[in-house]
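Heads up, the chain below is alone and in the form predicted alone; it's given as structure tokens.
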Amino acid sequence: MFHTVDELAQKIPDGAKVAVPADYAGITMALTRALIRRHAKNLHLVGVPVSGLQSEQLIGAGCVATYESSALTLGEFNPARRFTEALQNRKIKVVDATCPAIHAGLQASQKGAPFMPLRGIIGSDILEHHPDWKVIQNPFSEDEDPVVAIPAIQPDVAIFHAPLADRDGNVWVGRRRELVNMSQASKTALITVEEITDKNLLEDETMAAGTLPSLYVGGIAECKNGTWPLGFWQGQSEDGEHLSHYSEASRTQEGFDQYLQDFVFKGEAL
């Protein structure tokens, strides 16, 4: 159950479908760097419902074959140059979606259902690019009432950073219910945490409601400041100076490779 960050990275096989949360929800940048160090290949990333620096760096490092999400953004540090370059040169396949559609697909998997109905995208041209999304008739209506059937999205693994885990493998995520949803939709979850406690989180009335049970957890690594240089909702602020440095370095592939050398490989050969 308990591993180093690099051991967690070894548990994610090449070609895996990997669910990652938005930057505000708890990004495991420590595990991201470990995946780059192990030269992961052909990953299918699912941004829940968007992604940012994590996916940008995995794409730039050549770890990704498919990116499925509603957006990839670095916020005030845009543009995401390695993602843009990979897209323009067809180095990756992009599966465009919407935030509700991503959540609906994961909810279907979470419930063991083949699809989840959704209304809001009817009339949008995104349907033209999704032959796998089917417009069907509401079976409970006698009038014409179309809905879109979004097929279940089942990632092989969900990865994120959380504040706390206990020795039994339970993980506290607080109000971040999207982390629970993506973990339950996935075959397993691999999680980095700030701290491991000897107290059983599910036996604590104040913590239990925000705790992901160990049933859904395949591995945990204790990693202080595991979201750096991104901020964390339960702790540190983002490192704006470092993010500005990344934005400048990533203008070219050569600059990005040097960034990896300096901050990911730390002297190892690329």
Contents of the next structure:
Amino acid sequence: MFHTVDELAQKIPDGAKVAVPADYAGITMALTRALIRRHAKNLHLVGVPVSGLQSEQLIGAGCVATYESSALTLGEFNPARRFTEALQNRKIKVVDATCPAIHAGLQASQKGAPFMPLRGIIGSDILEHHPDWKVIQNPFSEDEDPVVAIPAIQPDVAIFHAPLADRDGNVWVGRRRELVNMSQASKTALITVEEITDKNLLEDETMAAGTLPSLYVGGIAECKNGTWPLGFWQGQSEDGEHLSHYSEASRTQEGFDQYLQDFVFKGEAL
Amino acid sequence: MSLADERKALICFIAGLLKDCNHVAVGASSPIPGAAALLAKQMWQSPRHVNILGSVKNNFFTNGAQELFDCAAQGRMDAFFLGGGQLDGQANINLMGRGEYPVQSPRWPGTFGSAYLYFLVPKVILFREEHSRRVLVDKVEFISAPGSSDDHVYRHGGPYGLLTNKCFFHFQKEKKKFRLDYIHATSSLEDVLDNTGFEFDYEDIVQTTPAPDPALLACLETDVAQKVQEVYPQFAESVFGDSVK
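So the form predicted alone is up there; where is the form predicted in complex with its partner chain?
So here's everything in the complex, that chain up top.
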């Protein structure tokens, strides 16, 4: 159950479908760098419901075949240059969705159901171009009532960073319930945590309410500041200076490759 | 008028549009709408609930990122804000990019939740500071979310109006067309006509946007400035200066 971050990266095979959360939910940049170090290939990323620097760097490093999400944004450090370059030179396939559809696809997988119907979306060009979605008639309505059917999304693995795990492999995610959805929808979850406690999280009802049980967890690595240079909802703020540096460096592939040399291949930069 | 004062006026204008709402949500990195929602709550205790995505303190959701969308689909959310790289005269919005999809140039971040929320939130306020023919186009090149739908399509929400740094357009649902309601004191009808790429209705004489109510402005500059600082530190400093440091 307990590994180093590079061992966790070994557990994610080439070609895996990998669910990653949005920046506000806790990004495991430590495991992202380990994936780049192990030269992962042909990953299918699912940004839940959007992604940022994590996907940008995996794409820039050539680890990604498909990017499925509702957006890729670096926030105030936009544009995401490696993503844009890969898209424009057709190095990656992009499956563009809308946020609630990503959540709905995962919820269908959580229930072991084939699809989830969703309101809205009809008339959006997103629907025209999406390879999987279908418009169906609401079977319970006598009137014409189209709804969009979103097929289940079952990632091979969900990866994220959380504050706390216990020795039994339970992980505390607080009110970031999308991390629970992601993990339950996926075949397994590989998680980096700020710390590991000797106290069982399920024995305390207050903590248990926000705990992902070890049933869904495939591996944990203790990794302080695992979201760096991104912020973390549990306190740590983003490293703006580093992100500005990244933004400059990533203008060209050469600059990006140098960035990887400096901050990824030479080990953790903290 | 300085840029900071113009932005304060936009915040006060938006706050006035939110007075009749119970629950207002604001997307990440939308400091002007976010500040407006916090201001309306502080000034009138209406809206009662304000949710700012990406903020820890101003976000009361406990069921994960999906709760926002579930809330909207149930009709529990009264107002939301959308922008876009392109907006057209039928209130279609494009958050995806210019040129032929999928290899667009530029490619913008993506559609986010717009293709859903635009259908389900009754008062969607379109907000984009830049008022130019580049942004306000006759027809968007990609419809992330359509401004209107056929009658048989389930639709409980949609565009209320469009606010820019030159004016406010109200969206006429029946006509599927914008009507120019207010021109900001810093602009003119000629300026608006010159810089808008779509057709819209207007009267010979269009009202000037009223100056912010002094009590509202004072509330913004004191009580609310600090709250804005907690969520949008860089923006707060640019608008409120040293008072929020």
